[in-house]
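The chain below stands alone, shown as C-alpha cells; this is the form predicted on its own.
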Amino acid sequence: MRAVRRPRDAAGMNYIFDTGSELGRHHLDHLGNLIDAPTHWCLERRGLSPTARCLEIGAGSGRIANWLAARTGEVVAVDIDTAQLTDLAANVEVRKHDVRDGLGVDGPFDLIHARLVLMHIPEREQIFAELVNALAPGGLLVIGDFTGRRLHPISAPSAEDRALWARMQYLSHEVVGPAGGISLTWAGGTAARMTAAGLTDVHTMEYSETTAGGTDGCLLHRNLNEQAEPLLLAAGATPDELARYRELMTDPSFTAWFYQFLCTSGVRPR
C-alpha cells in the first residue's frame, strides 16, 4: 500500500507508512511489480490517445506516470511526497501536493488515474467527486484499490505460523490500519459511485494471485510489517511475533493469496 494518511493533529500530517524512506522505495518497487501489468491493461482498454492530457493521483515512483507519458501528450503527476518521483519523462510535470486540499492542479483532464489512494484517505468521497469535475467530456477515470477480501494461507511451515499469519492480518487490516484511516470496503462500491455520479461504461477488473516467501507479495508484506512497527507493538504484537512474521515472509515453503485488487473505470459523457 502507498502512504497512509492518519487523522490530522496539531502538528499536521502523521503517516504509517513512510514512501520516501528507503524502505518506501522498496515497497514502490513492490507494488509496482505486482500490479502494474494490470493497471496497464485497465489504463489502455479503451484506448490511450497520443495528445491526451493526463492526471496521476498518488504517482508513488512514477512508474505509471512514465508508462502514460510514452503514450499520451502530458501527464501531470501528483504525490504528497515527490522524493522517488525521479528520472521522468520530459513531459510528466510532477506537483507535490496534498490531494486533501483539493487536486492541486487545473482540469479537465482527459484521462485521471488514482492507485491506491482514496482507501486510505478519509476525505475519499469528497475526492472523488473533484476527480468527476475534473474530467473532460469522453474523459476516462481509472480508480484502483485493495479489498478487505481475506488473505487464505495456502501452505505453511507449521499450525504456529499459520496462526501467527492470521493474528498479522487481523492486527494490520482490522486494528492499525483502520485507525489511519484505510478502508478496505471503498473499493466493492467504487462501480456503484461512478454510476451514481453519471458516468457510463462503468468496468471493473479484479486481480489476484498467491504469493510465496521471498517474492514481491510476501515481501511487501514484510516492508508493510516493518514500517508499522510501532503501531503493531501498540495494538499487542510482540517483538518476537514480528521477527518470527519477516522470517516467514522470506521462506519459500510458505505462500498465500494476496491482495484483492479492484480496478474501476467510467468515461465522463460528452
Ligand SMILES: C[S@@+](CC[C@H](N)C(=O)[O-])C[C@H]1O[C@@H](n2cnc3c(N)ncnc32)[C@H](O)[C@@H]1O
Second form
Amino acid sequence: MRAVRRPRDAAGMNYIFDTGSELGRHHLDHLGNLIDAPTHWCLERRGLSPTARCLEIGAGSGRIANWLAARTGEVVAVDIDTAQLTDLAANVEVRKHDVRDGLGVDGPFDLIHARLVLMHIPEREQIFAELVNALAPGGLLVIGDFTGRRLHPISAPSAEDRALWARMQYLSHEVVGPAGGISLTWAGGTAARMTAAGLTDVHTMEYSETTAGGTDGCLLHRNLNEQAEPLLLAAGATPDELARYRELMTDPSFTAWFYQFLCTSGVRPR
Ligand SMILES: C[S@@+](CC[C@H](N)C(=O)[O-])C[C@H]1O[C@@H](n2cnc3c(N)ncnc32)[C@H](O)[C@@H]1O
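What does the same protein look like in the form predicted together with the named molecule, given that the last one was the form predicted on its own?
Once more the chain from above appears, this time first in line as the rest of the complex follows.
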C-alpha cells in the first residue's frame, strides 16, 4: 500500500518526489550508484565503532543503513515513506516518521547521517538543531547535500540540445525546486552551521564527476524530470521539450557535469 502523506501548507510543502513509486526506487538506485562510495569515505574517515548506535534520516532504500549496520551496533532508519525499506539487516530498525515533527526516536546517537534530505525540507534549520541535540558526547554528525553549482554541458548533439539542457536546469533548479521547498544553497553553509552549533573537527568533502547520456547521472536527471512532470508543465515546459530532454538523457553523445555533492561532518565535544 502506498504511503499517505500529511498535507502541509504552502510554507511547509511536501517532498516533491514519490519515494514509494517505481520511479522513486530507480531514483534511489541511481543516487546510490553515484554517491555511495564518497559517502562511505565520509562516514568511515574517523573510524566506525562496532558498538555505535546510528541514526539514518531519510533512509530511502536503506543502502547506507545496511552499510552502517554491517560495521556498527545498530541503526535506526527513519523516513516519511518506508516503502523501499524492505531488504534490511536484522540490526536496522525502521521508523516511518515525518522529521518535520521531531526526529521520531530518542537519542543519544554515536553517529547521525542525513544525505539529500535536509536540502528538500524547508524546516531544515530546526531539524539540524534537533540532530545536533541528539548526538552523544563524541558523536559524529554527517550531512550530505547537492549544491547549485551550474551543471555545464560538455558535449551535445546540437546547439538546440544545449539550449534545451539549460532551460530544463533553469526550470528545475530555479522555478520548480525552490517552489517545492528545495534549497541548493543550504549545503554550502553546513560547515559554518556545525561550527556555530559547537561541533568540532568540522570537515567537508566535495565530490563531482561528469555524466554521459544513458549512465546513472543522466538517467537520474531523466527520472527526476518524469517525477516532476506536472510541476514542470505548470512552470511552462512543453510536452515536446520534456520528450526531447528525456531522449537526450539516454544519448551517449551528450555529456555534462553532474551535481556537486558536499558531505560535511562534525563531532559533539565530550
Ligand atoms: C532524495 S531522497 C534520499 C534518500 C537517501 N538518503 C539517499 O541518499 O539515498 C530523500 C529521502 O528523504 C525522505 N524524506 C523526505 N521528506 C521527509 C520528511 N519530512 N521526513 C522523513 N523523511 C523524508 C524521502 O522519502 C526520501 O527517502
